[in-house]
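We begin with a single chain expressed as structure tokens, specifically the form predicted alone.
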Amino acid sequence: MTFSAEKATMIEFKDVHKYYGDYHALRGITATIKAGEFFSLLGPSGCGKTTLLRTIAGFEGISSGAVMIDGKNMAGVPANKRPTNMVFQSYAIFPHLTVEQNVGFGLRKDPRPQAEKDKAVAEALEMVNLKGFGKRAAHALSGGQRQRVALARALILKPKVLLLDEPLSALDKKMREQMQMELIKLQRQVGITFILVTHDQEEALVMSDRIAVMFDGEIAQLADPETLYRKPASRRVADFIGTMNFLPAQIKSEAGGKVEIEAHGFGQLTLDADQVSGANAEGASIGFRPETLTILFDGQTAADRESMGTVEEVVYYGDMTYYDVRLDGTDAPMRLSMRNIPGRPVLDIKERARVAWSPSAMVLFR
């Protein structure tokens, strides 16, 4: 997905600190999300993601700094009068009522004529795919109609700011991949900010305009998916956000926008400066993903550079097979992934392989 940065800015946080005590939960959070964006937090738990979430909600005060929704400092300003709405990870569903009346609860004390909520109930039951089940006994949903329900009474009240706490969470993979699609829809539809807290990495590179990956109450990167998985800013990024492997290096010379390294297994690269990432405690490495590598058959050349390896895992996904090979030269297997096409065979553990690769696909970290 691509999205504008001329966008208004809806959520604003100014160095927002969260202590429990002695627990320091939110270190100092500054970041900037715009009107109609789909939005991640994305981190391991307790790295603050939910606490932030719920500093926007109202649902937790923040020790210092601010929060601001649509230019306005929310200091002081309770849950229930701020232009939020969160569907919960549990959903929160009303088992005693029916679909209709559960989307429609927020709508008790609305003023308008009844004949007007009940197609505002409609509506948004069209709006989610439940058209037709507003008659049904909520217990009686599947675990996917109830988040479908969970959303439409969130959106009913026509919030700024849609805040989702790991909603698909309970799901199963089908249904989760399917709601994926169907919440990118509904973004796009109704065109509202989306803030979704997840900690999976692969569902926050799916469905997000820009993630903010989150490690220890801080925001360690805030970027577009393909920024944070083409360029991440650390190796603790780069370890979090899909597989990366990573080997030694040694910096030899850094001189005219070059870097001169020598990587174990890979011999001596030269790598453009734009490929150097951020710290590295371990000291510095080269990292690389695992479909930048790839192994040659009979007959075929590399485009680039090429080293021998033998295989000592192989993993059959259907479409993917991945294989763990061990470089000549090298003291661990790296993972590399290769897809499945009509006439390609699978190696076996302990075959040897010729691996294609490029110095153009790899990140420093420093």
The other form holds:
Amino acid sequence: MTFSAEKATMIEFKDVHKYYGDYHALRGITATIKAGEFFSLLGPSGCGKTTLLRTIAGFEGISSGAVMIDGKNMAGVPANKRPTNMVFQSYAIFPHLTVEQNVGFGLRKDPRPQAEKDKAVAEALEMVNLKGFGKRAAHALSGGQRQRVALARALILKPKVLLLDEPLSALDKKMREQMQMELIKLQRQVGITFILVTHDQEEALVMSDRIAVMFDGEIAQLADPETLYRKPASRRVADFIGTMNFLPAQIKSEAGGKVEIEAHGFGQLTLDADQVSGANAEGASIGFRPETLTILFDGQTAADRESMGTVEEVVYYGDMTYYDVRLDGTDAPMRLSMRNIPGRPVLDIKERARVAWSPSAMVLFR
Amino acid sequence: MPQSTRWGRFRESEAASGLAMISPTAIYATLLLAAPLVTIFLYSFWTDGYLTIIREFTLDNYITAWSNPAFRAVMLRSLFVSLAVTATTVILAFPVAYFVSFFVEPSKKSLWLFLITIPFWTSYLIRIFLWKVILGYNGVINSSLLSMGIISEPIQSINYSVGAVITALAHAYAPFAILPIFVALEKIDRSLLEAGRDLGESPVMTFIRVTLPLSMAGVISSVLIVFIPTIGDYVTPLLLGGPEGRMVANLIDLNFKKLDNYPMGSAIAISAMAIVVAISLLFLFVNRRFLKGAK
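Target state, the form predicted together with the partner chain; input state, the form predicted alone:
Below is the whole assembly, all chains and molecules, this chain first.
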């Protein structure tokens, strides 16, 4: 999904720093989140993503910089006065209240008559598919239902921004995938800016319009899912998002928008300048995703290049098979993925394989 | 090998091992709590026959006690004292428990709880005598106020009064009130308080709408833990109460010892117990919504 320039800015981080004593938790975050966007903060635990989310909610002060929401500096604005609502990781459903009391919790100061508030609560419950659950005790709900109550309770207040702190991490895989779809639909329906914190890269790719990948209190890359996947800004990002094969390479020359490299086992290659990506602490290397390599079966020919290799590991996933293949002349096996089409054999360990590849699918980290 | 007799099967059963495990406590409780209670209960329906006890069922003791204005006054005073002690203790205990739970860093919480229990290192009697030193005619308060010229002669009413009894009892029961409230506050998921703020409520309203209802189970325990023993307290009113501060336990004592009227003493004891049970049950009933359901 692309965003035109006319989309208004909803949240702006201006060089946000956060210290806990000596610990530098946020190291100069500068980013903007647009109105109506489904935005994810993705990173390993301890990277500062939850801290950053909590600076938006107002639960966490910042040491320097500014957090702007809808053009207003939030410095000194307490959590209860911010136009944001949060779905907590633990859901934070009030155990002493019923489902509808939970959902209606934030409506106390709403000037509408009680009958209208009750109607709003019923509508919010219907929106999250919990129609008829209003009178239930909150503690009698399942994990998925609690999450829906937390969503309804936040959305009923029509916040400018909905903050979601790892909301799906406590659910089992099936339920999580279902909720991912529901959240996407819900976000399109209400049009509110959603900001999701997650450590699950797949979840971020599936749900987000844009993703900020964070490491060690910094944003390593902020991009849409496809850019993040196709053109990671650094080897660390590439490693965090999905699977990528890396091979050491030497840069021979750079001229006229072309880069000449030599990669072990692949020989001399010419890459476009826009295939060159960010820093790699371990020296220059080329990287490519498993699906850019293809095993050729009888009669098939490579569209670009072709090498011989030996299968070292086979992982069968049902719809896909993952192979670790070591190409002749290389030091390490490379992972590649093949769709399992009926009639196509699954290779065995130690079998020889013809592998098709293309320099144009590679990323060069320097 | 399973045994086929009924007794053999019973010996193999879980019920048997359970009974065996609780039997020391059960025997102890039966002999030292249930048996004396049953005895007192029986005595309350008998009559004192000067040198013997006339073992015939009668309600005379109860009728005499309840129609006696002195008994009613003492009973009402006991109720007033224990309610005042309960209110004072719980209202003062809540901020302490709240402070320890919310503002003391986790590694120091046990130290704080330990410090709170320090008054218990001294015997209860010594603590009461210390209160006499503080509240007495020539005590700390009176002599300081005198030396500062705020009063010209010692205040009599702070010693040997209902107020002195309430003060000493509230101090004595403070830890009992603090601990249950502390435990209840500790169990509150802190994200619930953030949720309260997030949903637009100020810190004060979040306290009223979230913290307080979720800590009510602890408050209710504190109320009962303080109320039930204080209404029957014997030593404090005896030493600090003076003639106007006597409570029901002192009256029971009087009947058993000086007046040697066991049946009357028993009837007063059973009456006092019935009142405590009735008030406690009523209190639990009024607050029942705070006690059910929480997981």
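Source: prediction; values computed, not measured. Residue numbers count along the first chain shown, from 1. In this text, rigid core is short for the largest set of C-alphas that superpose within 1.5 Å between two forms.
Visitor: State yes or no: after fitting on the rigid core, is the Cα displacement of residue 108 between these two forms at least 2 Å?
Guide: Shift of 2 Å or more: yes.
Visitor: Superposing on the rigid core, do we see a C-alpha displacement of 2 Å or more at residue 97 between these two forms?
Guide: Yes.
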